[in-house]
Every structure is written in structure tokens, then in C-alpha cells.
Amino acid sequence: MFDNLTDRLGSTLKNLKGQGKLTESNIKDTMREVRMALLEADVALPVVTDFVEKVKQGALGKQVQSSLNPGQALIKLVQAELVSVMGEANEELNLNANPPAIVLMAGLQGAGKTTTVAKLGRWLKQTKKKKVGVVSADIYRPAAIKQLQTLANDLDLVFFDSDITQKPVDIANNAIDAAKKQFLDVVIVDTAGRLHIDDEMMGEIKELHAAIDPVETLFVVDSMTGQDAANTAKAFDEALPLTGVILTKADGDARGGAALSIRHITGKPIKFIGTGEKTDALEPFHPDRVASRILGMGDMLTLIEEIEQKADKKKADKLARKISKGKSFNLDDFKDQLLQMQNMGGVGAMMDKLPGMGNVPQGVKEGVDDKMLARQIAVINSMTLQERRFPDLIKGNRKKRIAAGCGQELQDVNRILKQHKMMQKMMKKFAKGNMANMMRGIKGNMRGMRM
């Protein structure tokens, strides 16, 4: 995420290191660069202005500690900018009303709409422990009925039906009704998007708007557009009274200039982003998280929040019970590991999250393949019940037989009994086990699996 606007920074910061302070001379260099870097990133005119101003004037003025070297203090600046100007603090979805709470969806087509209207089900309940009903207003689109009814049945959303013959205020009317019949707390209305904005769209869902009043009028955008998201979001703001911004596709976004104007041109809070194409990929936007990823810090947080929600907590506490006796790690406790990294994303979507990305090599970052992960399962359940709990046992015409009967390759057999090695190591260093030793395990993981 944002992986261009990171190096470009990055390496832009770095060439103040060795330099004794900062003066005028290397704040306006420096700067000339980082403005170079935002315009590439596609951050929109006004922004970079505003933004590179406010940041030289504090390094000229008295916010530079006398205890930093320039490089960080130039770093404490531009990450003070990028979280003013996306919003200082994360901002809830606001759903005080009498239920069902009515959340629009608003937005052009192919920016994933339908797909976010699923995820921000499936966080409300899980999350907020809410009863989500979901409805399709899109009279255009047949598919998007059936996509969404799809997708509302996976996760045990309640879904409304609705028809093409139905006017879009009748059926978000009906499915309101429904809601209160069943106590439902929340209904999210999906909205017929558009290849543009037209007179024509804009008059039905400012119709559509009057007739449910709801107390969250979201706008989905499609992060990869650039600063064209804000100016789209700035347009459907003038027709309707928009009170948050969803981003989407940000896992595919090197760039990130929605993400930085969109605050700045429409006045409206980023809510939440997607961070990729799985009905759990969705994030509530918090800048101060995303400026420390931009600037390659890393986002520890969200990362520790993630494992919270979706490790195995259970299995988490018997392996560190089991270490903490003094018990050997086995194949099958890396394999439980590997499960988990995979039921998080797997190591790109946590790469970002880790401090001291910015420092990987661009090379092996891209390097990074999830598949990975499946295939090192599969040479693990290629294994005998005795091999896994008893790895030494793996030698010569063992490992033939374990990369035949997986499909892969004796030296992927090694690399597995290295790299278990390696955590097994790492796991005997454990007194006792915790969510954070489990952090530092899968980092270790992760570390590994770059090597």
C-alpha cells in the first residue's frame, strides 16, 4: 500500500542523515523533493502546496528538538503534515437513531460498492456486534442483487430481496419495514453507481436520500483513481450531504494521492479502507496509522488488533502452555503458525504493518508470494503423524517421499525443516507465551520466509 510515495520518502529523508542541522538551504532541497514525491503520487495540486508550506515553515521555526538529528526531526514533521492532512483521528460510523440506524452507499461504478457494502456488514456484526440487514437498490445492474444476496449469505447478513421492476425508494422503503419487524440495528442500502456522474443519477439518489434520511451517507471510491476519488467525492458532496469517504483497493495503490486529498478538497473523513479483495478486508481509517506505514514505520496497532480478532486465540494459549513446560515445537505447532499468517492475509498484507519495511529491499518485497504458504501446508501434511511431532526422523528417502507425495521439490522439504529449526529456536526463548510472544513469533515467520 502506498509502496511508491513510501521509497520516494523515504530515500528523500535519508539524504539529510550525517548533516550536523538543518537550514534553510538543505529544508528547501528537501523539500523541492518531497513535493517532487507527492506530485508523483498523484496527491492534488493544492494539497502539495499547502503541505510542503506548513512543514518548511515548522522546520524553520522553533518545532525542531535540539535532542533529534535533522533527519528525524524532519520525519516528525512530515508525519505530523500527513496525519493533519488526512484527518488527525479515526472518526465512527455515527449510529445513533432508532433502529434500524439507515447507512447510504453512494458511489461510481467498478469502485467496489457492493463488495464494501458486504464488508462493512460483516464488521459491524463482528466487530460491533450488530444486526445488519443489507438491501439492493440498483435497479441497472441484475447482477448486483444476486452478488449481494451472495455475499450477504456468507457471512449470515440478513439480505432483503429486491426487483428491477421496483423503484429504488420503494425498495429501500420495504426493506426499512422489514428491519423493524425483525429488530434488526443497521440497514446498509447499496446504490446503482455509473460509468460518470450524470444529472440523471444524482436526481435519483438525492430522491432516494429524502425518502430514508439516513444517518450515514457513505461515498465508495476506488483509491487507484488518484486525486480524481476527491474530485469525484467533492462533486457528490454538492448533491448530497456525504459524512464519510470508504476507500477501496488501497492493497493495489502505490501511489496514494486519494488517500491524501480527498480530506483536504471535500472536508469529509475517510472512514474506513479496503485493503483487499476478501469480505474481511476492511479497515477503519485511522491517519495517524497510515502516515507511520507512508513513512515506513510500520503500523503495529492494526497488526496486533488483526491478531486479536482473527488468531485462534485457544490454540495460541495451548502452545504457549506447551512451550512454557518445556515442550519441543513440532511441525505440527509451524504448521497451526502458518495457518494463522494465511487466515491474516498472509505476508504481503502484513509486510506493511511491520516496522522496518522501508528498509526491505524493493526486490524482495515484490518477491513476496502468499502462495507461498499453501505450498509449505501442503509439504507439511505430506508428512506422517510420527514425522511432524518428531522432525528429526525426516532424512535422505523421507524428504523423497514427502516432495513426491506434495508435488514440490526436495529443497522445498529443506527449507521447511530450516525454517522450522529456526522457530523452534526461537520459541525455547519463550518463558511463557502470549499474544505478544505470538507477534514476535510470526515476525520471526515472516522473517524467515524472506531469507
Ligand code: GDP
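Residue numbers count along the first chain shown, from 1. Remember, it's a predicted structure, so these values are computed and weren't measured experimentally. Heads up, when I say rigid core I mean the largest set of C-alphas that superpose within 1.5 Å between the two forms. What changes on going to the form predicted in complex with guanosine-5'-diphosphate:
- The two forms, fitted on the rigid core, differ between the two forms by 2 Å or more at the CA of K335.
- With the core held fixed, P46 shows a CA shift below 2 Å between the two forms.
- Relative to the superposed rigid core, A378 undergoes a CA displacement of at least 2 Å between the two forms.
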Second form
Amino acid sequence: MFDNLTDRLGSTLKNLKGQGKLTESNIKDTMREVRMALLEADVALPVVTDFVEKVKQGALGKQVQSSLNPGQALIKLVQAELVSVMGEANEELNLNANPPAIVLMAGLQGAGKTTTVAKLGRWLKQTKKKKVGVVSADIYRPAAIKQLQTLANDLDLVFFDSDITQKPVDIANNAIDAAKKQFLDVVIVDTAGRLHIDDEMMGEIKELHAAIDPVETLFVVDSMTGQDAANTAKAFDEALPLTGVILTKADGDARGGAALSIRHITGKPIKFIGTGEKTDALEPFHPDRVASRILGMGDMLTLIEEIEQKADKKKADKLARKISKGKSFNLDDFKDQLLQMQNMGGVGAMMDKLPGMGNVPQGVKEGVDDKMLARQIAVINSMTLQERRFPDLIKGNRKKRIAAGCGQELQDVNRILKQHKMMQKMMKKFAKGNMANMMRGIKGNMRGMRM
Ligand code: GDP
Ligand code: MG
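What would the structure be for the form predicted in complex with guanosine-5'-diphosphate, given that what you showed me was the form predicted on its own?
Whole complex next, starting from this chain.
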């Protein structure tokens, strides 16, 4: 999904990583690239212009946090703007109505309406425990009614039959009456589409909308049509008040122009995305998660934010100064680092937000979590101040005493000494480094050690 955009933005932002800080000139260069990337992704021009301007202002105005390098700082701004342009948060379906809540589907032919009726029915049934009925008011193609019937049967949704001699308004009203008698919670009404917007189709769906007064009117649109998706949505919205958009075929869309244009151009929220042909391939649309996917970063941003918010910057700066003066990273410093990680919710909490870590079993994550941090801290607490400052003192008898003091095994003491050595080496590498670098290093080490 949106792979081209991911690659393009990724390489653009990576170019910034090597640079010391954000400057007017590297911001300008980067934003030119971001602009190109968005245009190539078929994002609508007004959206691109606005997007680039906001990120640029943010970057220029931002007193860059010492704990973030310029690449990260800009990623954060781009991420925030991606989320904002897609609508901030997921907007749920509104089903507050006298049952049955009526959902009307609109859209061009082939957009995926009928498939989405089935997907949504399934989703409402499974996740919201709703009793769902579906009906087709597509009287132009007998096959369309049959298509919905087959899907409904497969999914055990109530299907209200219709035929091409009936009027769409009658079909819908009959279904709603029947649904009331069966105490259904939701009725989803499928409609006919055309290849293009035409007055006849608009007239028909307007009439249907007026007759059944749906609580949700969802515009179904093919993601691969890019910014056209936003323009068609706008045209539909002028004819009948849409309450939301469902973006289909996101699985086949490498660009993402539709996802990024629709909210800005129409003011309507994308409520779901379709991510495959099967009926389970429907996801609530979460702007923040999609933004993370676009940036190819799992939920890295939350992690960066946490480092920004929770890391003790004064301590980090003090440590950085100390190391840069050539002083060595001792066990007390190590303990400080461990305590900071504990403050951030432990290693497990961080790992969850790393890209590609979603598949690591929970048990493994917990193994490297807070318990381990607490035990490491306990080992260091069991050492004398002198030992913490001069770890080389710690030999045979001292090791035994330390292990006994914290109720752990000799090998636990050895392990912490080994980890400390690794950290010390890393600190030398990052002699002038900052907190973010250190945190990355720590995580790398932890993973390396356990897996
Ligand atoms: P309608 O004319 O708007 O009712 O569109 P249909 O529901 O009949 O779907 C048209 C085609 O798009 C069918 O082949 C569907 O399988 C396919 N389709 C619908 N949604 C998705 C999706 O999210 N991903 C993929 N890959 N195909 C989809
Ligand atoms: Mg259809």
C-alpha cells in the first residue's frame, strides 16, 4: 500500500539525516522533494501546496529539539501534517438512529460498492455485534442483485430480495419495513453506479436518499483513481450530503493520492479502507496509522515523541558532555540509562512501536521488558560506589558478593558487566551524540542480546 510514496518520502528524508541541523536551505531542498513526491503520488495540487507550506513553516519556526536530529525533526512534522490532512482521528460510523440504522452506499460503477456492502455488513456483525440486513437497489444489472445475494449468504447476513422491475425507492422501503419486523440493527442499501456522473443517476440517488433518510451516506471510491476520487466525491456531496467515504482497493494503490486528497478537498472523513477482494479486507481508517505506514516506520513517531517528552534532557546533556570530554561511561551512568528506559515504559513498550516488530511474540517482548530492567538495576545497586566508577575492579570475590547482595546469579552480574562494556563502546562512538542516538543504540543492543 502506497509503496511508491513511501520510497520517495523515505529517500528524501534520509538525505537529511547526515546533516547537523535544520537550516533554511536544507529545509527548502527537502520540501521541494516532498512536493515532488506528493505530486507524483497524485495528491491534488491545493493539498500539496498547503501541505508543503505548513511543514516548511513548522520546520523554520521550530527550535529544533536537541534530542532529535534534523531528519527526525522533519519526519515528525511531515507525519503530523499527513495525519492532519487525512483528518486527525478515525471517525466511526454513526449508527444512532431508531433501528434499523440505514446506511446508503453511493459511487461510480466498479468502485466496489457491492463488495463493500458485504464487507461492512460482516464488520458490523463481527466487531459491533449488529444484526445486519442488506438490499440491492441496482435495477440495471440483474447480476448485481445476485452478486449481493451470494455474498450475503456466505456471510450469514439477512438478504432482502429485489428485482429489476421495481423502483429503487420501493426496494429500499420494503427492506426497511421487513428489517423493522425482524428487529435488525442496520440495513445497508446498495445502489447502481454509472461510469460517469450523470444527471439521471444523481436524480435517482437523490430521490432514494430523500425517501429513506439514511443516518450514514457513504461514498465508495476506488483508491487508484487518485485525486479524481476527491473530485468525484465532491460532485456527489453537492448532490446528496455524504457523511463519509470508503476508499477501496488501497491494496493495489502504490501512490496514495486519493487518501491524501479526499479530506482536504471534500471535508468528509474517510471512515474505512478496503484492502483486498475478500470480505474481511476492510479496516477502519486511522489517519495516524496510515501516516506511519506511508512513512514506513511502524509507530516510530510515538517513540520519538516519548523520547522527547520523557527523556531527562539535562541528564542526557550532562552525560554527553562528560563522554565528549573523554571520560568513560561508568556503571552509574548505565544505571541512569536503565532508569530512563523504565520511565518510558520499558523495552517492550518501545519495541511495539518499532517498524517490523509487530510480529514478535508477546512472550518474547515481555522477556526483555521491565523485569529485566529491574534486575539489571538491582545488580548495579548491589555494587559499591567505587565499583560503579571503576568496573574493572569487579573480579571473582566481588562478583560473588554483588550477586549475593541482590539475590541473583553470578551470570547475571557477568551479563550486566558485559552489557556495560558494550554500552561503553557505543558511547565512545557517539561521543558527541545525543539522547536519541543513545536510545537507538540501547535498543539495538537489547535486541542483539536476546534474540
Ligand atoms: P460496484 O460496481 O461499485 O458494486 O463494484 P463491485 O463491488 O462489484 O467491485 C468491483 C471490483 O472491485 C470487483 O472485482 C471487486 O472484487 C473489486 N474490489 C472491491 N473492493 C476491493 C478492494 O478493496 N481491493 C481489491 N483488490 N479489489 C476490490
Ligand atoms: Mg454493484
